[in-house]
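There is one chain below, alone, in structure tokens, taken in the form predicted on its own.
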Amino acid sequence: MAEFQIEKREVSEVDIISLHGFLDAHTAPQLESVFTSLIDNSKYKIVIDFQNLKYISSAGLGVFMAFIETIRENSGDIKLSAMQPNVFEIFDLLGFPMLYEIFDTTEEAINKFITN
């Protein structure tokens, strides 16, 4: 099974989720649990840090689509940051840049929440 790890931290009421390794059908439920926990705790300002994510499958992409509507209905958003070129290509190919704000750095994504 592919290696996958999630780290969580909070900055100014923004939850930063750092992904490490490989996000696929086997590891996607771990990320689903994180989103479910955030929503259960009324935390809707979320930045995903992709800096250390090496691979994402369609199952991994599906996790983001599964939760975005609920988060936006609660005046929140999911902002994506620090993607490796191979990961960005997958998001770009499927039109995600039209649906999500994607930032070069996690700090830029955090600041977008703080300044709005």
The other form holds:
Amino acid sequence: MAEFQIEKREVSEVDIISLHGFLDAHTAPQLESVFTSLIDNSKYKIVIDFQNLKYISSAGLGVFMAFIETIRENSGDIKLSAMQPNVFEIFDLLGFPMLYEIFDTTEEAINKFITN
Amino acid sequence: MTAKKNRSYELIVKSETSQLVAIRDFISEKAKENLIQDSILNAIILAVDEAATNIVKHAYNYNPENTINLKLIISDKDCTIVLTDFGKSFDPSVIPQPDMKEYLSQHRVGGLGLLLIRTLMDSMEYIVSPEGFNRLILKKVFDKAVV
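Given the form predicted on its own, corresponding form predicted together with the partner chain:
All chains and molecules follow, beginning with the one already shown.
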């Protein structure tokens, strides 16, 4: 299996990006391309499903930082969900929960967009 | 019980981000052989990944024709990781530690690798050798789990 894979789906105009494997300096550009393409298509309601992400380094964290401003300026958001404990620990260690909403399940994150 | 001798392992990889997986797998394999607990292993893997990424980016400016030498020394008390490169050196003491509140509120990008290394490891030493190599020495003590 590839080191890192991305799956995309859409529910009620919310784009759900599911990450699989290892997000590091080598694989982060793949995720950047996905964000660039969403923004190019004016899609700003984004949920990142971390359930199958095994590992993240600062290069991966940097992708979320790179796009959050543009997305929020367009009344959208990046909501994060279903993180494995070791991945959440890295987000938490650097204080990222202050800037991003993190949900236990992807459904909760999607619903937050729908009910808003 | 008598203390075991230090165990030492070496890996040499090309200076490309595609080698990060080989570095992580190498550390994971050797740590598991030595029964290092997962929380310590995760911290070491991330710190070394960040250090190797910095070497690829900053020491070698993404030129893949260079090497990163990694040495892992495991004792009963701690794990020492030595990363050697032959590229551009830097002075870690002049690189400011980002204030994360400010960093996040300003939506800044990058510059978190060194902060993670310092946070996850118990000590960090950087040596610029007059012989033309740079050496980053990281140490993780086993009885102090961070992550």
